[in-house]
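What follows is one chain in structure tokens, specifically the form predicted on its own.
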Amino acid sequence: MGIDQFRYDGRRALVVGGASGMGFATAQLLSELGAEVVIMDVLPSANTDATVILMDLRDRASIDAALATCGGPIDALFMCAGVADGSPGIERALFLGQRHLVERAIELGMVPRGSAIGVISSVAGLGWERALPELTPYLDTQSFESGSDWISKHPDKATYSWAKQAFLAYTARQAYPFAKLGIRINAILPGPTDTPLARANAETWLGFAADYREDLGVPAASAEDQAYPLVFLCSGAARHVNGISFVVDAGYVSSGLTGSWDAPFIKSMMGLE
């Protein structure tokens, strides 16, 4: 019990899109908390405390040979990969590739009763609720292939915004089945947080709430502002804590629902103008 329960010493965790931004951060903290740390990305990574393996999530063969190399126990899956609407295969990099990576591993018993699976969403995923009906057919597809097959048919959902709601929709129908393997998935939905990927898209990324940031006289977040949250969610010290959407945004989402802070674009994400 104690402090102990937030550390990771013993443990093996996974960033999955750690080579930079938030997923580098998250890499850099379970280093420093006592994790043997695993990065697979797209990219090569600078941190000299991990071991990396090179992957990309739109290809299947590619994540199948990463894990392969990875080999088990995976104690904490951190899900941290990032692109920008209208890249080349987002729907699969932003959630069909890290759906896939996440149930072969756990199928392939690479991932232990008692092990955590963090995701990092995004605001931009508000409102999947009110949206359930329609990503229901999609998260029914049973593989990689039919899940690309149903976005194929479906062109328009091929979006940055469609993929963040199904990783939400997704961690909360599975955080059933999940814990009765013993495993527990938790997201975090980030505001604006500065990353090379959204200096790359500032106007949009980091002007989104500018008005609310300046207003309170805060920055957008850092990096580690977002991997402090989503290392506590699969920490023993979150062990009850399973299923959830944390805003990390430094509370423009809940002051635009209520009114304290004029913010139509949320209430009308979350169906509610």
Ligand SMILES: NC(=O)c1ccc[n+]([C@@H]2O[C@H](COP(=O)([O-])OP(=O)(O)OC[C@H]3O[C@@H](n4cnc5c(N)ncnc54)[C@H](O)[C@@H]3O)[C@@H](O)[C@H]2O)c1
Contents of the next structure:
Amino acid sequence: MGIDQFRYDGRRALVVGGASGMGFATAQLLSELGAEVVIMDVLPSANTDATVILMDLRDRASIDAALATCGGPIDALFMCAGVADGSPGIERALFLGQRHLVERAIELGMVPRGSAIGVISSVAGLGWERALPELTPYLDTQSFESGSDWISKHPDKATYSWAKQAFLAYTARQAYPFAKLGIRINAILPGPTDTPLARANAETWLGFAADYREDLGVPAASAEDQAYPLVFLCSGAARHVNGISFVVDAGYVSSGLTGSWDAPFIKSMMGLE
Ligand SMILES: NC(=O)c1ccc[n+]([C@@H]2O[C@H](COP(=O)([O-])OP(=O)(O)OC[C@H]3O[C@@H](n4cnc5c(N)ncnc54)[C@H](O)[C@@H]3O)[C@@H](O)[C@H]2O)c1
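Form predicted in complex with the named molecule, following the form predicted on its own:
The next block holds the full complex; its first chain is the one shown before.
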């Protein structure tokens, strides 16, 4: 046994979307655990322990330039960027740009065997299994551009929940091909989490499951509450965990699913009703 498996000493971590919220907390935790940290974000970061590279996930050239600046190795790659419904280019910020970054970094040999990728999806992505027949043609698009073309032909899919479902389906689907390269990929599905993005969309985001939390006497998650499991999933301690969707929501989804808490729409989100 080795408690050092939870640490990141000697590892280099890239946190995409690390300037704010969960990505910011993830970058801080990684530094505390011994990692050398690089942040990529469209906004500057107040993190003074990390190297910060400005990059816009909606722009392929910007991603490629940021990767060239970053260089390798990337031993742990955290995909934490996010925007809300209505944000222009949402499909690129939430999925296509992040997918391109992952695949380009691997293609360039920057992600060595033994590395891991941690994705932040959302409980809004629940039910991706049921949507898989519809998601597959989108996932089959081979590039940033062909994915964008697909969305321009299916404009109703330029949504938050579609992008979150796509990233969960991608995580599951890439478990095997990435494992062949010695790379793991896992995703967390946060429930409501107190971040600047959630506060800007407070009624829908922080209002979700508020009755459940009030009944339990617990607040919405903090950014740190999400960073801990995400950082664990990319640590050596999770070396046999691959391709999973890990819900971090104080038990709301499980309780709604089983009926121990009255939230029947959870069953319908998952296609079980
Ligand atoms: N906060 C919640 O309640 C909640 C719940 C479920 C899932 N999520 C997801 O968690 C992730 C983190 O969100 P957060 O709540 O910490 O929000 P946040 O706004 O605090 O952090 C998101 C970061 O992504 C960056 N970003 C946005 N667009 C970008 C782009 N085009 N290129 C590069 N960087 C970009 C932002 O600048 C910001 O630093 C997101 O994927 C979000 O969808 C949030």
